[in-house]
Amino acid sequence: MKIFYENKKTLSEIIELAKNVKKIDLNIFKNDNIFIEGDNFNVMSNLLDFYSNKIDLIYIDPPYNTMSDFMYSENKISTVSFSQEDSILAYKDKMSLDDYLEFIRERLVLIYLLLSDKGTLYFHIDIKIGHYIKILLDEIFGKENFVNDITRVKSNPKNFSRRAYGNQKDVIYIYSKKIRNNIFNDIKIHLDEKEKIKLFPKIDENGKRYTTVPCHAPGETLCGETGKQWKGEFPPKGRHWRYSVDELDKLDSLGLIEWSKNKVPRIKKYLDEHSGKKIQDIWLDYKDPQYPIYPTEKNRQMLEMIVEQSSYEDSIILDCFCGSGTFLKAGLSKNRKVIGIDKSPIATKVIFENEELKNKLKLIKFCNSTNNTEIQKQFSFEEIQN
């Protein structure tokens, strides 16, 4: 499926365009930290000299073509309350939905070509636009490379007037570079007070907390260790022994399976064992700060979290709509190798007036005006692509 709209560039208009972008030479910043200040559209492309197929995680949140100028004040007292006396433009974003979807889509074909084989984009977005965002995102990157969309509940409750019902929520949709090939490190999260209670609610003599599930598994074992006798018992029919027959009474000898007034068997699983649970695709604690330093900044648990499930600890990670630079700032806390880029002079002066960022980036300026000087290398979508 593709959408349609007024002035939709092929993939091959979109490549020229950025083979005739004024090229720079970043190669001596190559192994830096860096923040670029210019149109990233004209950035990426210069980066594809040096970072194509390179980059291991992507998160963007750009514009959401929202109809609204963004407001920066060093007064701001809240999310959305500032001095208007003192209050300067940090970015417009006005565009007709035509030109919008093209901008978005333009960059995303550069950020296709940047992420490596085991690349991830995580794209935020509100749901009054995403899904327009969806559509593209499955035509640059293909349908099968989807990974996940996350709902994200983004503020406390919202008591507006309108006839409508309150949102508190925004999306990120996940894509990879590769099917099944991208780097995912399945970070899990600790349980809070009240789970620990709900999950392993009895408690043994020596005061830790525990639970106990059943000895045997769902799926039959004909032959082998865990379709054996057991305590002179064969696992219930339709279920297997979780264990062999020898590592059974291994852990009944430890003391580990808990035996009923009726001479059932379970397993004790204890809470200082437990390694976490697994992130869903709703996230509740994750909500926009308060008093954000810059508009529309997001939560940096939330970026941390990211950077460390789908990076590595020598990965190349991008934000090409870096605002406030919390990205950044996550990426540089996890010992990633970070890549910035807006062109908002406002979004430089925090960034470099950050005490986390300032000695740890190396600043570019980029003219944004193009030349049709021949690019060192051709770059062609459907190659790389395929």
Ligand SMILES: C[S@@+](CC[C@H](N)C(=O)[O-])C[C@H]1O[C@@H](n2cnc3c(N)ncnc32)[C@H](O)[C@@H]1O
Contents of the next structure:
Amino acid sequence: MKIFYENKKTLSEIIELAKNVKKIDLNIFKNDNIFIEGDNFNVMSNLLDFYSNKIDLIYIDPPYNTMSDFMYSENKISTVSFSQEDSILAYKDKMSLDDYLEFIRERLVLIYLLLSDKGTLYFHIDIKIGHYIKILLDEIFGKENFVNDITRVKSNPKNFSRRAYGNQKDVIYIYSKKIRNNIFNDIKIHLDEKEKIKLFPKIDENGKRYTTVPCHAPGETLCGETGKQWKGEFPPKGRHWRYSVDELDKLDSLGLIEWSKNKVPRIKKYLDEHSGKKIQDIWLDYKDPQYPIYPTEKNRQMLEMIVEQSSYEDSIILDCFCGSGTFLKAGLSKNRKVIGIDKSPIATKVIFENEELKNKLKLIKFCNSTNNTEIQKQFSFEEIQN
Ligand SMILES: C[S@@+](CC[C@H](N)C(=O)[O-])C[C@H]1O[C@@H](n2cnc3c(N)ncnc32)[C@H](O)[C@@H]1O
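Please could you give me the other form, the form predicted in complex with the named molecule, since above is the form predicted alone?
Following is the full complex, with the preceding chain placed first.
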């Protein structure tokens, strides 16, 4: 699947552009958690020298081409995405559709090269532009490497005056570099109190919650262990025992089989042995903060879950549109090595004013525009201002 628009470069033209970006030596930071202020195409072109094929997880939440200016204000409650008197520009989000798609595509090519063979990309986007992005992702990653399309409920219901349904969701497209090779830790989520009572309605003599399931399951075993007679009975027609007859005997001796008045056996399943729920592709519990410090700041718990799901403790993870650094916070709290990039000086300010981030990240300023690449290795924002 391919998408056509004006001024679409060939892949080799994009690679050539990346090769011609002014080079800086980022290898000296290879053991550090870093935030680089600069255009992410230039920065990622530099990262390629050392991090090609090495990054296990990339989360991006780029501008969505909303035709807005996103403003920042010291007065946190008023930090929303429209102009106010006391606010300053954090970033612009206005391009033609063609330019926007090419801007994203150039960066996706570099992201693809940076991802390790077990790596995953999470691309956060809204429903207005998402479908175009999905085609770009199919083109660059290959349709076969599509993993999920997440529906994320981003806010409480809103009363729009538009003649349309309210929009509460955005989407996250997930692609792996190589399908079936991607890190996926199958993180489970805990049941809430209502679900515990619903799914484990019985209480035993020790006060422990449990439920029961049939001793048999669909599918017949003709000559296997699970098709044998147990306690004088064969499994019902078209079914087999869930366990071998020896194991069923063992469960019975441990008191883990419940016998009804009519002598029908069922296996007991206890709440405290339940590993939690598999996460599905509709995320209801990760709404964005009501009082963000930075415009379009994302939900921290959602990013922590993504980090735990799709990377290991020794993984390097990247957000090249990192804004206020929510993904970096999530990564550091889970002991990952983090790399953040953003071109907005306001993002730098917010990140290096944050107690959690400022002492853990090294700041590199990358400025390619003046032909005069500058690296500043700093430990705090105050030091840079001085
Ligand atoms: C939607 S915001 C990200 C918000 C972030 N997820 C958070 O939780 O704070 C998008 C960010 O992309 C940055 N950005 C836009 N174009 C960029 C570019 N070419 N290089 C680096 N950063 C860019 C903007 O400055 C902005 O901070």
